[in-house]
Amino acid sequence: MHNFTLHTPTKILFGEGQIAALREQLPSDARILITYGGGSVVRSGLLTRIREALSGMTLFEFGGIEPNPSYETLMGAVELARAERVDFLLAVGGGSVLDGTKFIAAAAPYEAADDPWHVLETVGEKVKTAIPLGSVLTLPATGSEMNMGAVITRKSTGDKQHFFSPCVMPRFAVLDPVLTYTLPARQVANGVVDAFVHVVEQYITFPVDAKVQDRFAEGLLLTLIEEGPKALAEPENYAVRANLMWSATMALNGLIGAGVPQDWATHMLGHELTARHGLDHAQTLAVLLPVLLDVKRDAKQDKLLQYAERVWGITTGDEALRIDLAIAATRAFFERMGVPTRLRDYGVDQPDVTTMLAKLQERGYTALGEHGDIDLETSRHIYEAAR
């Protein structure tokens, strides 16, 4: 095991009704922006709940935070966090809202001349100070509640970027399984993808015999394969959603990613499907976790082969067999949850590779990996495979 260090500073509040302690973690003379995305909230009255909590206090709000979050979008809450001199931030929504609100967060102190899109550019290293924030989490898919990351697109370039620092990790995030009853099932499917591709990016690389991490990340795999096929079928089922939520959060929490090597090639690449052909963020995984695996079988054989035994039992047959199925068998967990795993399942026959290998270039991702060892040629074969 690698030496790390480990702090997760953020508070959970979760169960049912936990929205009712919502104005205890807040300062009592904060100026609030409150902050959500497509109206789902407004909708189902949970902003109106979000008011009535926090009666009496200064609150703004900024909706209208989208998929894939802009910074054409963010830039107008920035504007507003500035005039209104907005000191505390509440996320209401999914990981796209939160990863927003960090931006906001990041940029709005951001006292430099040049644009905020720089705090992206320079992967979050120019972020000294940000605005606190806290969340009401109403999709869970990213674990960006309770981690430092985030990512952005900014149209107008076709650019989509990540970024760290611990100055956006989240004050609290409120988890309250009942607030994803209504989600639509396309929701649940990509949140329950999201979480499991989350999982395998810190846990099929290679051993350094991190026992503790391996069995975490093993126990998340096999809660998201038996629960998320459930959640479709029993929509308001707690239990399910329950486990569901937490799994989520726990996949991207750093508790799995403790010690351990990490790939994120999949979400590398996937980043650039998003930005040239608009598909969804899981959608971009589940297409391109297979083929990578199986492209980098020798490298990740070891944890393939434990993967195939812990996760999906198969123990009988050739090294090779064992690994073809357990990748056969991802793939068959993701078309049951109801998202494609080719390319051309979204109308996508002729993905533009030069320009995705061009904007990887462009980013200096040209040696991805857990070993660095995706060059530009190897991302080319990936994309071109999963058609």
Contents of the next structure:
Protein chains: 2
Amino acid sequence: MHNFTLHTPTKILFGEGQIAALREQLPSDARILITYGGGSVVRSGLLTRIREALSGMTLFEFGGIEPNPSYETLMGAVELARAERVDFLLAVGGGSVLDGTKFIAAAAPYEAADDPWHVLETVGEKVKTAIPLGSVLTLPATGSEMNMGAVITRKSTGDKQHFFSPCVMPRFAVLDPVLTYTLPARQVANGVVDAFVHVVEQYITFPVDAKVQDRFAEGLLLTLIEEGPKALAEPENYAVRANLMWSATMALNGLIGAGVPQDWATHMLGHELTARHGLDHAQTLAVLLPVLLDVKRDAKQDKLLQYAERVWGITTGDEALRIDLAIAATRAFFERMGVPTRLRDYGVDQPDVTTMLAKLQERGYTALGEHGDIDLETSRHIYEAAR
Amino acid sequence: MHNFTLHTPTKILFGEGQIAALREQLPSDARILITYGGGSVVRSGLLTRIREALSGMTLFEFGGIEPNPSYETLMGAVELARAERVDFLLAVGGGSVLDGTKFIAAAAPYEAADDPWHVLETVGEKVKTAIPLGSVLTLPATGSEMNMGAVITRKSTGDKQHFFSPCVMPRFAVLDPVLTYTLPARQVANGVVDAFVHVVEQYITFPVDAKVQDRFAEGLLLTLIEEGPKALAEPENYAVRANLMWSATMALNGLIGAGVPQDWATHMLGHELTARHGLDHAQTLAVLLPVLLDVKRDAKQDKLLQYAERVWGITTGDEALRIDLAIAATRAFFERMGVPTRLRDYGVDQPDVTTMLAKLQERGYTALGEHGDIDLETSRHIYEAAR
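Next, report the structure of the form predicted in complex with a further copy of the same chain; the form predicted on its own has already been given.
So here's everything in the complex, that chain up top.
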């Protein structure tokens, strides 16, 4: 096990009706900006419930944060936060709203004379302070409600930039599984795939004898495999939604990744697929992960065999066969969730590999993976094999 | 899954050499009281290393905190902390030093005119403020380094009182597995048993469809079963010590107990065995848990069968047999760790059941267990069957 630091101070309020506990999480004299995405939180009545729960407090609102939240949109909220001297942010939505709100939190107090986009540079090292934030989560997927990371897109250049800072770790997260009942199936499926791949990226690397982290990772994968299809079949099954919501939070709050190697190549390559070809984030992961596991099967052999046995119960056949079967099972699970796993399924018969590789190079992503050996040539191979 | 609140702000610094990161966890102008137990941290040189790591800072020291830390001893530290206006406590040791330090933290600022023992009443509700504390852990077992609980003994009356308060949640914990190499085998074994029973008490109750919590619990049990005997055989195996240390912290930091029923009867009954017959804390658990699981086998049937299958791989035979085998396997594991599981093994042929039941009644522990149905008669049965 590698040395690690783990600090996860987000207070979790989990379960039906926990919005009732929202008010006491916020300073009574706070000037609160509620951030949200499209109209779903309006239509569902959630925003009204939150306004009622916080009645008498000083509230501002900023809606319209889109999937893959954009700098261009978010700067409107930054201006509002500055003008109204907002001192608490309440994100109501899924990972995009949370990520966008983290940018607002870091950018509003950013005092450099230059463009706040630059606060994202050096993956967050420039963030020295931020407006405190909390969230009411409506979509389990990204884990952003209990971590210090975010991904922001700049539409004008097609850049997708991630950053990390303890300053943007949410103070609290309200996780009410009932709020997820009305999600479209596509978003539920995407969320399950996203959480699944988050776990795999911290698990299928090489062994460092970190038994707790491995077993926690396997427990999350097994839960997602069991509960994911049920969530599509029975949208109002509380236990299923609760298990998925908690799995997604645990998948990326630092716990299973503490002290182990990690391989975020699938996410990095996926960001370019979204930017260039418009696939949903989770769709890019479903397309790329099975190929990446196959391409890196030698380097990942020990963990792939462990994954085959403990997650899929595959114990017979030679090692190559067991790995083939585990990768096939992974692909079949994504397909069963209704998320196709080939680029051609999304109408992308000829991926623009040249442009995507150029972007990877521009960002310095030329040595990805747990060994730093996923170079541009390997990335090309992965993109092409994903057709 | 039940609703829950989970808040675990302790910063973990895990791994060999993390004492180097100690200084930056402490306010530079703090008046720090270092607390410790017997002489082992002196003999091992750890205290010297910590003094060096904090050279130039304002340090005070209080040693001699005993196993089952006593009010009588700790009041000496409370007086020192008050006299020297200490504003940070650094516990160096195992669970007893940590628990004792939590009492010091709560009692020193306790301003009521009466005896600080009363700060423990109503299991901690009276604690409104505390001196902040951190720790350097030397013995993985109790999980006290990342939770808000403590148990204090009053020698004069034989009382053993637990209390909980978010005010005494440690700010940080340094977990260096190397520091555990020199522990006596008995303490290593006790620690493994203690952590194992912590997990069981949050796991073998009744199912509430909390799949993540169940699988995390099973992962910890499997790790303790695999690594415990190795720790006795190979005291300087870093990976083994690291896995045990992390398991013990995870066993009682709130994570696996979030949203699930719990049964702390083994601990409650065990405290009286320690008070009356002097067994080590973990010895009481090894003696009582197998009996309790047998006595409550009907109420715990579903989870006992799950435990049998997922932890011990027991899948054949009828339900009663599988439960018998799982309980036998539990007992055999404790024995293999060198911790006997019958009172007679400790020379207690005639346990003073009358006195222990009177103490349970005095404390109001007459309805223990996840269903509140472990009454004094059931407790009598458990004590007598443990001979």
